[in-house]
Amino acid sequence: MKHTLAVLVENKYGVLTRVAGLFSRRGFNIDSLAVGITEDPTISRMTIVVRGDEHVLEQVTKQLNKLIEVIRVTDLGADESVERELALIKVNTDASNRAEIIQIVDIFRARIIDVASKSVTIEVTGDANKIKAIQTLLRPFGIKEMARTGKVALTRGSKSS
């Protein structure tokens, strides 16, 4: 089972290895990372996306609270946030198959972004699965480069993580 965790932490020089380290160290694995800073400059967000039981669950949570750097750390449950990872696609296209690959784009709202003689860029935001869905659709295409973001979640209303 995935577990999404929004750790809050100091912004500073550091911290992402530590924290990266105490994972590396216990044998966690994990399976997203993304990083920014908060609308407080001296806060940054980390989601960190961790797969395993209730027990490996309650061992990172209670690691991580031991860094010093450390703020908050949440398990943010599915039905209990919004999230959304950010994917950049680059894609071979030529004349004959630039209509296919815009009506892919437009059912799955993603954009082109750029476009080349050769090939389009298409950037996609949405759970994992919907890029994945679109992925899968692009790959006989050739798909040449593609970069993702780790994903990046918040709670839902007015609680905050």
Second form
Amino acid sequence: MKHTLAVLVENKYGVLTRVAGLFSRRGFNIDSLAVGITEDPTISRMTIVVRGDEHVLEQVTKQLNKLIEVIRVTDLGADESVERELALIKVNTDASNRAEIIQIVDIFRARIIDVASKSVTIEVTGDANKIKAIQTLLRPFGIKEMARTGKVALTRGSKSS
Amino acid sequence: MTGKPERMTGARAFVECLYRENVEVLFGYPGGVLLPIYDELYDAHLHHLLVRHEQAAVHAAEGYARATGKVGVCLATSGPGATNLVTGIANAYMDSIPLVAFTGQVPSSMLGNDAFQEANITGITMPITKHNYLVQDAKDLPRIIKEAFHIASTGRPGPVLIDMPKDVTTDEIDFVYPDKVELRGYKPTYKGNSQQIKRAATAIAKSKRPVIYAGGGVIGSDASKELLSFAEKIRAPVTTTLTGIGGFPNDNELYLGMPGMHGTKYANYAIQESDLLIAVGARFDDRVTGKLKSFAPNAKIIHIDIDPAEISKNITVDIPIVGDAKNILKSLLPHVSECDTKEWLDKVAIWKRDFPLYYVNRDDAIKPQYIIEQINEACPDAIIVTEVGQHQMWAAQYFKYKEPRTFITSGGLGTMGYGFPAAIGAKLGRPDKVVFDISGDGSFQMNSQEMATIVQNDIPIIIALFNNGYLGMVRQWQALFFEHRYSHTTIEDSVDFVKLAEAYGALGIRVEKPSEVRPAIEKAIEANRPVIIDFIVEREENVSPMVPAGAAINEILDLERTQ
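Other form of same protein, the form predicted together with its partner chain, not the form predicted on its own:
Complete assembly follows, chain above in first position.
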């Protein structure tokens, strides 16, 4: 079972290590972790996807809350949320298949952000399923490189997390 | 504060901050990067105790904290000085002891370059501190020290480390000590939820077979008076964990002794047959619970703890109450009345009568349990500090503690070498008390160099050394579970402890006969100076009873009967 946690932390030196270290030493499994600054420059937001049952989720939440620099932990599964991930995918291409790739990119509402003679780089945003789907379709052309951000998420509506 | 803030170096500010925090004793060891601080300490009105190894500094600071309830403070230089603190910091973390550890660090400009005596101590201690800091600017030092003392001593107490690069101690700042701490992510809960308190009271009213299981949290929150009133009001028997010992008067009729692996049979039987277990400041450690699935199988569980993360960590709790133990017991008291426990207490009394702690005394060999009883008789108000091993369990079982903070031991981490330096801290914190370090010949040798410290500073500690020529507890396990194959646990004839005492200028007494035990203890108390009593004890005495690791706590080996 996967859970998405929104974790607001002090934007200070070493906080990421503290959080990541907590997961490793307590044996919790991180699927993805994305960090960035928020509208308040003294606060960063971490979106953490963790795998485990309800007991694990409860412990992760409580242990995170124990860290002095953690301001708030919200389980985004409890409320409806919007979630996105960005992937950059560099695909082998030549004149014969470029049109086909462009077609796939259009269907997925992705974008080509770089073109070279033997490759294109595609930017795709969406949930993990969408990224997996486009990846599956592009794989036959040969994926040279790929980078993913990990999931970022916010609660839907005006409530904040 | 009025007027212009005073201009001073970071090192001076360090000393000023310790004044503001009313620090009386600082346990430390100098080194290159600490020279600016040590130069300030030369004129400071602070008791700095020079130890012989930094590990002793942190254990001593911890012993001081446990004996007094104040924050313990230690200081070590960068690199090896800092890494020598690691064991003691982990020990304080496991037992939730308030501690502030200061370390020197190489200058900021050299950080990360593998400079001489550099170690990333904030990185190393991240998993074993409640919080830690690398001071990056001298002007932050007062705020950080204020925060550190606050974090260490509030909520669930714990160790905080402050790493100070050398330039932080030499740079000049305008000294302002903050009045308040502002940490938006740190708001411990002290008051118990009133709904939960009512639920707990209802469960208590319904219970026929309640047991109170109290831990170190009772001592940490000074809740022992409230615990006594609570237990007597509802008429429930009380068991205290190793670190909770002293939290409930041992001579009270409701007292069951310690539960768990080397607990009393009656404590374990009572837990197993209880219909309500009231855990107060205890964390369901595996040495207490044994096999989790069979622990207190018929009991509803109330868990009072200041750390929400302890709730349902090991065992599923029916009624959690998060907050300070003292506060919660106080607010619970008016809601409870005497339970109908007569039948239950009668049953417990029969267990107590039929399965007491016992050992077979002899005239021709000294039984370690007998020594503990004799110390108890000779000096019932002593502070007992222990190392780790068999002697520790005997000290937990056979001394009758009446007050909190009179039994000081390494519970969670089980640190050999802890007791002697912790006894130094305890004695400095409570100079009015006689302090015994109950020790094994194995554990004592892990920090015996501190003999020099107590002799140099004339700190009267009595080291009651239980000399059996073995690493006794490991030997016991080898005897029971490895067919008496004593692999590397024999240390006999390795040291003449009387000569060792004398070499340091202390008093050494060897005791080889039971009849000499009491006179030696009295002589040591009388001497009021550093003493080692080398008790040559029965070599293969076992700690009994014993629940094997991983068994249910009522599956008890009765070792005396099989001998």
